[in-house]
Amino acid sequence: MMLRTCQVLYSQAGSPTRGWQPLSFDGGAFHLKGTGELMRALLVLRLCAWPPLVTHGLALQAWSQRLLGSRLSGALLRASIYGQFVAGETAEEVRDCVQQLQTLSLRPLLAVPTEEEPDSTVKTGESWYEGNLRAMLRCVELSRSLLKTSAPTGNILMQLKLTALTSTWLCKVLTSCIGRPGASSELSPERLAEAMDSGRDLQVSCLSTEQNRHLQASLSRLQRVVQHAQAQHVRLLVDAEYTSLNPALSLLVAALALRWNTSREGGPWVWNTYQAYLKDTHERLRQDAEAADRAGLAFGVKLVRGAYLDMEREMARLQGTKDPTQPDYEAANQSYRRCLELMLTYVSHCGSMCHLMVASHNEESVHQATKRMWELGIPLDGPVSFGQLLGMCDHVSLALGQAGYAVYKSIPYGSLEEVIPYLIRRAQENQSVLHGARREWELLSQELRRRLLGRGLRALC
């Protein structure tokens, strides 16, 4: 049904763009932001583009600490890196770089930092597990918190990344599972749920008695996560990882999506992210909105390129595999343009039951997207927003925030030693983003120029 009704709005895609007017990422609202904030940001996009920095990142770290002493090092970790990408470390902290973001019109999308470290016998024990659900319970009251109203709000959103609640090495192994003869009934979204809702035990055949047992276990905190967020109105956003994981991690949403993203529940508690730089997405992202739709779940999807690019293809290399990305950077694109006219169409006949987030850096994706919204009738402040990371990509953000739209940053928050490995690891993924951020820069250093200029020759007159 889905299908044909998309197939009929894609024939009236043609509809006149009089009155749609083009946002300008011409770093005009920059004037919003503090001259202070303008010269950290230069200078830390300016030294995130330089890959040895990048590359040698948690060395450097080390180094310098031993150098400059813990309490030196850490305030010019603050002044720079962390204070440009990171909201802070307590939750009064993180209140004022949101009352911050709320003045430009921008909304937080709150994320735990955690870095799974399988060689670790700490990082990896079922203890370290309850731990990080204790702090996604956290970050779910401080995301409610964050927002100033007593009545229920459906525009709450928060990261949550799976392998922070369960192991990599169990979703590859469950991963492999999927493949085999028979799983589809053994390892069921249903089946899933039910355990999940009951709490008995769920065997499977294909896992060990411990791998069970942590299964189990990872069920159990999935849907403590789940069921406190949607008591608190506060919808999950799913992180994608790599091409190993990412069928174990889709099964677990698609059970978690049977019990929280009913129509009864109030639309989607669980979005799915989808990585628009591989191959199989588009036809991915169409199988499962239209699985959605049979089912009379709501849908959410966060739509991203991807992060992982040269490593997927590193290791589809050393394994012998066929490399699942895209050819190139114009392929990957078409693959974003392809699957976000997909999900706007959906949008577009599904309404509240279909929630998108256009999350990306790239000017041209979010042209295309604003556009098709005003083509298609999809109010501003809706079923879709758009996202990027704190502290990057702010000419675009304050843009289009400054227009009505809802825009949401990525904000991670917590200590140095929490933080610091995990934003060098964010940064080691998303190098292309950083590169590409020469245009922010020259838009920051028209500003500082013009301001700088500007007082100067006040100073003259």
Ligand SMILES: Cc1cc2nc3c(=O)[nH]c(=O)nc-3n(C[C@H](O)[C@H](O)[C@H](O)COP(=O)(O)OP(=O)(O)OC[C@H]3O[C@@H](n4cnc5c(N)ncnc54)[C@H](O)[C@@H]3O)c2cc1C
Second form
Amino acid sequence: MMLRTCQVLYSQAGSPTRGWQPLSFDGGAFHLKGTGELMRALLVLRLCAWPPLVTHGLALQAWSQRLLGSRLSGALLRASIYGQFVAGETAEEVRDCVQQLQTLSLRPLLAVPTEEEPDSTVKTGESWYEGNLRAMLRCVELSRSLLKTSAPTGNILMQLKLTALTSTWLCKVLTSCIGRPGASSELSPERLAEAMDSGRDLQVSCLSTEQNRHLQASLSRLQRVVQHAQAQHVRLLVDAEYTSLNPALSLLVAALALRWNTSREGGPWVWNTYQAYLKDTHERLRQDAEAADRAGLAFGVKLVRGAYLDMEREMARLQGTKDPTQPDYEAANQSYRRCLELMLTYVSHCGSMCHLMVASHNEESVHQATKRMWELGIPLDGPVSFGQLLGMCDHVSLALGQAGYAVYKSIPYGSLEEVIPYLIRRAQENQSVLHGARREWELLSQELRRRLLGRGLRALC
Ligand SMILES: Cc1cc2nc3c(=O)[nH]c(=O)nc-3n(C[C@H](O)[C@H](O)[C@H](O)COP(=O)(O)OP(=O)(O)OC[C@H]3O[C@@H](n4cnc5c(N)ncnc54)[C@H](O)[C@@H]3O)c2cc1C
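Cool, the form predicted alone is there; where's the form predicted in complex with the named molecule?
Starting with the chain above, the whole complex follows.
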């Protein structure tokens, strides 16, 4: 079905007479960074590309704590990996980091790092999820307070990991229920949305009493976090995780979207994430966009390649099921290109009812997005934004930011104890990106050489 065409005329879009100019990711924008920052980035990216450090990261951390003591080991981490990829521990430290980013025309996308531990009774109990809810509510407040103006704007974004508010165990059960015949009416987004809104008890027949109780508590947490975020004008970007959980996560997002993404609420407050490395993503994205359009709902998408490749393949192998991921890197790239094209076309038709974050470090994807935005007349700082991780691919983020695009850096924050296990797991999942950091490393070296030689020559004169 064709989308309702609500063609928007974008007055701020690039002038057609000037033509599209590809951005230059040659590290020129590194002149905006301090020498100390460049040196730390050089060291940390080099270390992260060394597989044993990433594979045995948690063991090495425990070993360094025993050998050096927790203060010295903590100081080393703060000067290196933690300092590179994490904003800090306190609200003040996060604010300082964000202020620096803002001077470089980059925006914050705060993320509360949480790692459920299925074998731990503490990290799976209801009180753990309630604690996470409080952390998410504080993150909403912090995201809001980082914006200097008190006027409501639509551009405060925050990441939300649903498995911090509901257990992976429940999501797995829900995912298997969704596939059963007759489940569609019992587990419809409408039914869940009604339960969230009214707070009335919801009974799902494929869940045990305990699971039903946890579902009820989870729905209430979701409702509270979105309600608060919308009141503070913060849009929530829900993370995609494993395929064993994603259908349940998407069901929860669809339920939230019914309530919070209506046209009268002012654009999408709850976005979903689509992983292009999955074979069925392009079709799902098309169906979801059309369904949102039919229902008159705003639609928000974070488009990523996907972070759990090895785990997805390993799970499929162990369970004897079909590998859900694309067969190789080129196929994943092709899928990303198609999803990006689809979404940019939707945005150009539906304007502010459709939002997209191109969450990628890949230069080709960023070129494709900027070129198509220009061709379709989508403004640089409108419903399409770009996202990269803090401390990664700054040459891409800085070039985009300097050119006037909306660029967000995904920023985890928290104490060393909370964040290091999270970082190590992310680094394990993103090995290919860290290997690809070779180009960034070369650009950083080039900028440092330029500075040091310049200083040397000045000293000689
Ligand atoms: C702001 C932000 C938010 C994010 N949120 C999420 C999220 O919610 N969920 C999530 O899963 N990830 C998320 N990510 C991580 C994202 O998926 C990774 O950054 C991404 O996988 C790296 O891809 P790239 O486009 O940056 O770069 P590239 O380096 O070009 O691509 C690497 C990716 O290509 C794919 N790939 C590589 N080799 C193969 C192969 N042989 N076969 C098939 N595919 C292959 C993998 O997805 C791999 O990660 C997020 C990233 C950012 C920046």
